[in-house]
Structure formats: structure tokens, C-alpha cells
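Read the single chain below, which is given as C-alpha cells and is the form predicted on its own.
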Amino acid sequence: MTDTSHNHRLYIETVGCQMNMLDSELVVAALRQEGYELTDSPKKADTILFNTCSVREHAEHKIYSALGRLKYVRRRRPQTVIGVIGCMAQKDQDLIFRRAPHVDLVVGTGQLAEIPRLIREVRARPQRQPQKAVSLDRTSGSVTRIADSFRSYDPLRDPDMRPTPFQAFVRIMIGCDKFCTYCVVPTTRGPEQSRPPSQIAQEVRLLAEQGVREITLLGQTVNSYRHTENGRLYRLSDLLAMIHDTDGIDRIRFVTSYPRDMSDDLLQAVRDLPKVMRYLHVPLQHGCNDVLKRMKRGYTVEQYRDMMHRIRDLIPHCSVSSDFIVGFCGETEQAHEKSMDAVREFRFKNSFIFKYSARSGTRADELFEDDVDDRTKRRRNVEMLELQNQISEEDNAEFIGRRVQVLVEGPSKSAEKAARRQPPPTGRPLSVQLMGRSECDRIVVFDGNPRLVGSTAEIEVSDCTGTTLIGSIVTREVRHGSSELLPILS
């Protein structure tokens, strides 16, 4: 039997960055505006989005078999429309709807404000009539063109789609100018712009009338923000002084940033203003020159250990994460000790480490061959991670003994495991595993009380492994006029 009734109800799937976690808040935050309520579920849907990212080959199979899971739904549920936006959607454009037919519509990142339109579209055509809505290719025109058809879409917020209820992504920034051999940003994002900081400010003031006390910036090299305003040039220190006495903000952070424009105003920044947290994510990619070079990253290693320096010497209890590729092209087993040499040197706080995959359109697929074996990315991906995972619990361990302040943001990845296996009995449980974040990004867990959650707490910790700090409460501020146990949206 089929259902031909519209519900209004609306799964989106998001893969990939924060950016994409922010740009699906704010389709979510326009389609609420036409009815539409969130399920957890594509089975109760009719409206079936999958926001997408191209950044590893992983992330689109992913997609693929989703949307292959999907290709007899309408014979159930005919008014179901399927959707795929994003990166992925701005590369492949055609691919997809040759690859799935029974997708009703492909969005690019530029477009994320026209999906209410085409939905209705979608559903107003008796032939049920695919639509396509992309930016320009970075070829294709003007760069003043290219960049007007990639818009920056922050009209509206959505609460239930943030990291928690007190935690806010904010786009500053959108697109890249870096073109980095491997990486198809430029392409699926367009030219960098940064957005006006009045705008931004406007934005941040919102957030916090709402209840957050968090906020991270996003760029795709967020220390590359520059923009003029009134006759002043603000760059990304500037923006932080400008928010930073925001009412209600109570932490800030930024992510991702770029070795070659960590200027030290920025540091200083950094360093002078007691909202913005001690942890900067600055990915190096590789220890090797020659291999730096391919990648077209635009700095050396010595130029990323004079900026380490810099920080270190700003900012001493500042900590840094950053990633690592290997398996790049040409990548030989002296290149990647290379590698090892600087995850020994730096001992970043974590690196999340990537075996290489080419991706088609970008300056690597087309120059490079990709003659690293398969085993070989995987030999190395663990051996870089083994090492890591070691330098992060030697460093962690330093906190034994030590004090930290944490902002509280829901129970534990273990507690919650737990409460699924065991729902807990009737009433408010006294305490739960909670977990939270130093002002150095370092994850924090403990037992307390849920309703601290939201507010800050100080923990003295005991004991850590390489991923986490353990410890218990030394004091608290609990937030007034609040009891409830906050959800964590994963």
C-alpha cells in the first residue's frame, strides 16, 4: 500500500566538516519555516536530504550506499523527495543523478538558500522533474562572478541541530584560494570571502540572546579572514577583539587555520584575550619539503617550526593539533619517517591523519600518479597514529595533579553507551559520567550532577589516557533557572 501524503518531516544525513554540520542548521533552520520537523529516521520521511563532502573518497561511498539503500522508496511513499547537497553536489553535479536516478535534486554550497523553492518544485511536477542548482566553475568567468554565485548562506539558526544547545558554529568565511594539489575546497567552495564583522558581530550577539556560550569560528583557513569595513581593514585578531566582550559569550574558538598566515597579532590575540581558548588546529600535512612542495602547500618545514616557535614562545600553554596525509604521491619510506620526525618534534595535542586518495579535479589526479600501494597507506596511517597516540597520553599525563577548567557539555561518550544498553530508572539520576573541554581543547570527563551541564567547572585530575583527561569536580557554576539534562547531538 502507498502513502501519497506529504508529512512534512525531514531526515538530513551530514558528512564531512563543521561547515557542513553549520550549513545543514541552516537549510534545517529555512525548512522549519515552511512546517517541517526533524526525524532521526529516513524511514519516517518524505523529505530525505544528505549533505556531502568531497574531501575523501570514503565520505562519497558513503553516500552512494545511502542513496542505493533508498532507490525503491517512492514505490511505498511516492511525495518522498531525495536530495543531495554540498561539496560533493557542486563536484559531481550530473554524476549523481546518472549514478542514482531517483535523486529529485542536486544543491551546491551556494545554493543552500533556493532548497525550500526546489522541494516544492520537486513535488508541484507531475513528471517529478529533477533540479540542479550549483555555483560556476572556477573557470568559467570573472572572479568577481564566480564568487557572486557562491553565497554565503547564514540567514537563519536552528538549535537543535548545533553541537549542544550553548555551543554555536559562526561562518566568517567561506571558500579558498590555497589550492593545495590534493584538495578539492577551491572547486566545491569557490574563492575565498570574508564576511563583514558588523555581520558577524550581529550573528554572535543573536547567539548569545539564545543561550550560547560557546562560539567557534569557521573558515577553510580561518586566519586567512580579511575584510574592510567603514575604511578599516579588520583581520581575524581584530574580529576577536570586536566580539570578544560579547554578553553571555563565554569561550571562542577558531578552526582551521594556515601555517603561512599565523601572523603574531593573531598570537597576541590569543594570548590577551581571556575568552578566546589556548588550542590552535594548524595542519602541517607532511615533514617532507620535497613532498610539501607537491602538495603545493606554499611553506616548508622550517618555516612551520618558526611559526611553532612563535606560538611557544606567545602562548606557552597553547596547544596544537594538527592533520597529516600519507601515502601522498611520490611519498617514499624516507618521506614518511620525515613525517614521524615532526609529530616527534612538534607532539601535537592529536592529529587526525588521512590516507591519501586522489580525487578527480584536482591538480594531483591530473599531474601525479597515485603509486603508493593501499598497504602501504595503511602501514604508515597506523604507524603515524601509534606514535601520536603515545605523545598524547605522555602530555596528557603532565595534568595528573593539575587543575582544569571546563565548560560542561553533556555526559560522556561511555555514559551515554550505557544509558542505551540501560535506560536509567525514573527521576533525575544524582550522577552521571559528564564531559567537557579544558581551555586547551583537551577532553575532560568526570562524574557530577546533569545539570551542570552548560555551565563551567573546575576538575582536578587523576588519572588519563591518550585521548582523556580524567578527574573530579573541585567547584562548579551552575547556570540559575535550569535543570534539564541537555542533549548531545552527535
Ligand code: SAH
Given for the second form:
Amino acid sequence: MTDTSHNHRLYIETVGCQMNMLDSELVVAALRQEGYELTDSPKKADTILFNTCSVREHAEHKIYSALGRLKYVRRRRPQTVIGVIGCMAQKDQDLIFRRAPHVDLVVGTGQLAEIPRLIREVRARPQRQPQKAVSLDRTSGSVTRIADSFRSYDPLRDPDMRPTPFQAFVRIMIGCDKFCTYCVVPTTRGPEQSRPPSQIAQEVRLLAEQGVREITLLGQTVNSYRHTENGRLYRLSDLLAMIHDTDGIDRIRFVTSYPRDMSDDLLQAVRDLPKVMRYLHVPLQHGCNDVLKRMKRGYTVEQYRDMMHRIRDLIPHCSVSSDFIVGFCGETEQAHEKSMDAVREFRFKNSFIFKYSARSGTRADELFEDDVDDRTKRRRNVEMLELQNQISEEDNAEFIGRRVQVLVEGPSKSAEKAARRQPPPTGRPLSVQLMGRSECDRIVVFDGNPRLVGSTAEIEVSDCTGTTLIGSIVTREVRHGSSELLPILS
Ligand code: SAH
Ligand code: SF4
Ligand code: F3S
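Form predicted together with this ligand, following the form predicted on its own:
Whole complex next, starting from this chain.
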């Protein structure tokens, strides 16, 4: 007997990087086409999906505990379908069914297009049969076969299916071939594959027609992009030039860059193309050459320094952010001090700092002992965060008295919290605290009418914290109809 009594309510929880946020958006869009509606509570949903991340153990723990909490849901509501999708699905595969036997669906990053069909299949049988769709292991055959089993999932999107109408992620490549020794991404996302430039340009045009003004190009090592089409090789610099003049697009960003592939042609493109934001996320990961070598990052601190000099020489006022791992195998106190020195020297706009988490299947896990105890990892993490915050605040203070251009994204976090605590009376409030990002990717907050969301504004900065510039609107853009832009004094 087929169970048709389900209510088409979908609950999806997403962890991990922007790649996962985009994947979730596309999966939701596909399921909406099948009549699903999103709900913010797993209790109301008959389809519950977790889009997962394996990069650190903590992220996986959170998913396994969330799955544990759903153990009895199926007993109460037998029509519920529970699925684990994304990186952990690809990495853990059958282990997920063993640890959480009530899971119906395990779908890897390369099979996301199959989710609607697989959900139907689970429901079609009275005796539930778990469904699994994953890609080949990276050691299980020829590179082409493995690459073919990881399919990029980039269906064209409908306008009402994006979380914000004027911003969009666009994937330009999938996978990673760098194999840093600590990292699971090459396993969970498969071989590095760049999408054809013509497809990307078409997607950008369509998004622009739908009202998108800012696009963020995504790739694990986005500046390693290379694709030959009609006999011509396109690198990221060529792709940026190709999409730059798309009508309607005002801002283009790309993340995340790999230090060794930060070539001059790319830096020149960032300098010369006015819509490309002056912001590079190019993680150093560590400040000690011995550690970098064990991480197999493929560069030394000296080479990274040369790259930073090229950035500073070629692109004035370009901000750079980094990632760091503290407590990697064999990290001595002196090695940690070298990482601290690097934070001092390079003055990143911000740094994402992570405690090393040993991941099974990685080279580091096979070769080295995870010998820095958790307390030390935590202490080094806090030390580095404090140093970075102090530097960020000092550099943010340089903006006081200056003007920055922002694209207004929405209410600030604190305004959102306040609205949740005390919803505004009927009608729109005239002024709330809004947030946007400057052209160098700094978060800026200011008071303004919520109608400004989606437009650009010039903000005079009057104060700052380590993470935020605080200011007030000087001029804003008025949009009459769809295209006329008129700066006025507010
Ligand atoms: N593709 C990006 C990063 C992907 S993972 C890049 O190459 O820069 C995001 C960040 O997580 C990494 O930059 C690294 O700092 C961190 N990370 C990756 N594996 C980790 C691990 N095993 N333990 C702790 N942090 C890790
Ligand atoms: Fe992971 Fe290194 Fe690839 Fe980044 S470049 S995704 S850290 S293997
Ligand atoms: Fe995590 Fe996968 Fe992204 S492991 S960081 S969600 S590519």
C-alpha cells in the first residue's frame, strides 16, 4: 500500500561552507517544484533533511545527535522521511544507517539531483527500503570514472527560490585536488572539475534578469579554475572579464583562493574590473614552514609573503582574510608563536581559526599523531582570536571619518534579535538598524528605512568594533521602475 498521506512539508538543516548553503538552496528549489513547502520545525515536517559537513568532528557530532533526537519520530509519524545528504553522506555512507537505523536516505554531494526521485522511492514501498546514492571513492578507479561519479548540481533557479532576491552564489568548480593532509574535502567533494564558462555566464545572466545584483563565485580553490572551451583556455581572470559586463550585476566576489594559484593576471583583473570586490580570502593555515610542510600546503611562509606583497602592490586597499589551524600534529609552542607572528605581520581583515580535528581517511591521520592536547588547542585558539580581533579593530578604526559604499543586505543581527523578542506593531517600522558589506567585505551597520534593502548606500563611518563598522547614511540610491538610479541626500 502506498502511503500518500504525507503533508509535503520540508525541514532542512544546513551546516558547513557556502558550497553547502548553495546545495541546500538548489535541493529546496527542486523539492518546491514537487509541491513541497519549507517549515522551520522538524515537528511539522514529513521530510527532514540534514545537509552535512565533515570538515571537523564537531560538525559530524552535531548531526549524529540531531539524528538521535529523531529516533522515535518515525514511530509516531510513520510517513516521515529522514535523509542525510552532502559531505558526511559521501564520507560515512553505510555507517550512517548503522549509527542511525531510522535514516531512510543517504545522498552524497555528487547525487543531489536524485533527491526528489529517491524520496519518492522511499515512500513508494510499504516496507521502507533505505536509499543510498554516493560517488566512487577517490582510490577506486580511473580519475575520469571517479570524476564522472561526482556530478555538479547547478540547475537554473527560479526567482522566488533564493533566500535573498538580490544576492546569489554561483558555483564555478567542484572538488579539490590539493590533498592538504588534514582535509576531507577532496574525499567528500571529489576531483577538481571546472564548469564551462558559457554555462556560468548564462547562469549569471539569468540571475541578473531575476534581479540579482551581487554574485559570489564559489570553489574550494576558486582561483585554480581552468576550463578549455572552443579551443580557448579560461582562467578565473578570463571568467571574471567575461561576466563583468552582465547588465544588472554590480558586485562580483569569489571564494576561497589557494595561495599558490594567486597569479598576477588574477590580481590585475581584481584591480581593473570595477565590479570585482577588493577582497581576497586566501588562507595561510599556519605560520611555520615545518607545519606547512606536514600539512602539504605547497608553499612556504616566504612564498606567501611574496604573494601578499604582490597583492598590496597591485591592488591598493584590498582586504585579505585567512583561515588558521591551531594544534596541528607536532605543533610546538615555537611553531604556534610563528603563526601568531604571521597574524601580526599580515594584518588580515579577519581570520577563521580552527582547532585541529583529526579526520579518518586523511594523510595526517595516517602519518602523524594528534599530539596537542585539547586544552592547549583551546588556549592557542583563544590567543590567536584575541590577537586577530585586536588587529581587526585597529584596522577598522582607520575607517572612522571615511565613507564606504555598501549593498544593503537586511536588518542587522541585533535588530533581528530585537524584532524576534518584540515584533514591531503592524506596519513597517520607519527606521531599523540595517547591515551591508563594504567593497572590502567589511560588515557595516547603520540606521535606515527597511525599504533600502537590496539597494546601495554610502555610509560615513563613525565608530567600529573588531568585526563591524558603525555609521550613518550619507547618500542612498533611489530606484524608479527598474533601472533609473538617482543618488539623493537623505
Ligand atoms: N577550500 C578551502 C577550505 C575548505 S575547509 C581552502 O582550501 O582554503 C575550511 C577550513 O577548515 C580550512 O581552511 C581549514 O582552515 C579548516 N579545516 C580543514 N580541515 C580541518 C581539520 N581537519 N581540522 C581543523 N580545521 C580544518
Ligand atoms: Fe581542503 Fe586543502 Fe583542498 Fe582547501 S585546498 S579544500 S584545505 S584539501
Ligand atoms: Fe564541510 Fe563539505 Fe564544505 S566537508 S566545509 S561542507 S565542502
